[in-house]
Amino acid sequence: MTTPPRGLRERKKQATREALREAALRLAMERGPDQVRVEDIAEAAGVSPRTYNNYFASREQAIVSAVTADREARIAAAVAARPAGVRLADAVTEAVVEQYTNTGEREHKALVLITAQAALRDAFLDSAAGIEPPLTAVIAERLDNAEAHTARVLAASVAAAVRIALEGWLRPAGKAEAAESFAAGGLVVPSGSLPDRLRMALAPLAPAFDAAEQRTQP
């Protein structure tokens, strides 16, 4: 049997993982993720459930990577697009804020599904962690790569970040009652300007992304 060139074979799991997040994203709004098998999602998507399995962990990790999907990468990207002249720090920054606030309807209506659930929110915080490998690669050549460990460490920061910011957009701080409801996993309507919180979340990261480009300059 001939095996399938590495090119093909990588497109065909990148549509195979397309198809899963979309329907398991469709069948939740449609149902209600309480309503939503991992079988489910695998017959709409017409795999096996052992093949979903090889793509997600959960059903939530699914829901979520519909709303998420390709986010980190584009992030990098955005870094990279940016002109060499350009302090690193804002250009991590803007580029975090654009990738999280820039959504469509459909994203604005899977975010109500996802803030209504304590396990979609959960998914939806820990996707930030996606965020550092592509980051670090970025901000690595950023470094001329003479900064390798300090790529890593800045992009984990910025991933820890982003998360934070996140929380005190679905939980917002100093209301008892939201908290205990966060905690429930009852609904939670998220609060204040998200681009604010995410800005406040990363600026004491400035100082040490300041200092890692002044140590690459001659």
Contents of the next structure:
There are 2 protein chains.
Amino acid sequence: MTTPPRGLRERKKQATREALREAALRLAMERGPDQVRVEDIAEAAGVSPRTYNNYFASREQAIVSAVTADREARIAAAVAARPAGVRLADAVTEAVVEQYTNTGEREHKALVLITAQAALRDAFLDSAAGIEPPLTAVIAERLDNAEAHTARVLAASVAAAVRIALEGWLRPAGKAEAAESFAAGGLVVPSGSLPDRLRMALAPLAPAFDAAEQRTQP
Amino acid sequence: MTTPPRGLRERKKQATREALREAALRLAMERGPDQVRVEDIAEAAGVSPRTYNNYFASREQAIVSAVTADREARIAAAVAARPAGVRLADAVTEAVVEQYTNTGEREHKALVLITAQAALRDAFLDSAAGIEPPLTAVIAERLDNAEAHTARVLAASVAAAVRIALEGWLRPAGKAEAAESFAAGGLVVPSGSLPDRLRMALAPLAPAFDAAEQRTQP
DNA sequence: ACGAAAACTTGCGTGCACGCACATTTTCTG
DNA sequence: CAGAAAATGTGCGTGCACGCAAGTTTTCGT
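Since we've got the form predicted alone here, give me the form predicted in complex with another copy of the chain too.
Full complex below, order starting with the chain above.
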């Protein structure tokens, strides 16, 4: 692995983190999300409320993280796994679509829960930003570390695009969206599947990836 | 104008908002940022603490907004003001650089204050996201509203790039950065002026802008 | 111009995020 | 292996974000 477990300390921390994640999600599913207090989560995980806060900055983050857990790392790994021949833009797009499509039964139920509440939706959207650091690393590697700042900007742009795709996907398509698209005067596709939305959002960034790629390997 | 003042109500709201902004910044400069409570700001602006919360979601946001106030609108206006002949990428870049360079005396002092505290730094970085909505509008306009979602993604990418530039700019260049750049193995420029950083961060996005532009006006 | 409707302010109460200081555990050093 | 050094868990206290339900002001229909 990239990080051989340094010791007992790390394992304990990961165990606690996971216990909190699971407790948060389980309690939120049993009762409503509003009926779960931090105190309950901490108790279910066997730690003090104060310790809970050392792991998560908000109650919503704890619940959402049970679903988004290590998607970040998996996306980076998926990009790195693609053969070196394919366009970087394609590698990233496919990796992202792939990791957001692997929706198990448990994950699906959790998403229904998240969609139901505004605060959880926001936390879920914010979690997309977490893919930036690992993406920066793999992109920089493919670019031979020639332009570290370029990799950073591209990764951040991907994160932003993913966020936009998710935002449009879990929006109930209320009258706000209809009015907006009408005001824009365009015949915009009002909805679509998540993979479609992800590809649509990432497509405009492809030229930027191509340019960066050609600059390092002409 | 685009929005003829609809009535007394709007004017009052803007007045209250500005009063809160000014009070927050002034008090933060007089005493330290830590020595200003929400209650103080509200009192100085002549409203209740609860009302303060109807305008700003956090204490840091109120202070920072006194500096970032309408930069968003000015950037959009600056883009719209460029002649139709220039590349969209250049128009956006120059508009951003321009609006972040107009640093008055008052603004400069405020930035020193903001840089000094972590919470304020974060709020300042988050404020960069505010340029997305107006940028989306002007970009969509230049693209003849042909691809609304493309405009949205490009605007979000610009916001992300600006954030990265600001982040690198106000980082004290501690040992963390040095170690990181060394680990990357590259000869990265450790620091630079804000305009330079902004141009560097926005440059990788230019090909994406060009492609979108050519697609609508061949 | 008048009354209904919509928007804004405010007091109150609840749960929460987080700094600080200290006890405890794990890791590092000689 | 002992003791120093560093990282974590925890109790406590403070200020804050925000929902809710009046009370008040502005807007709008007729």
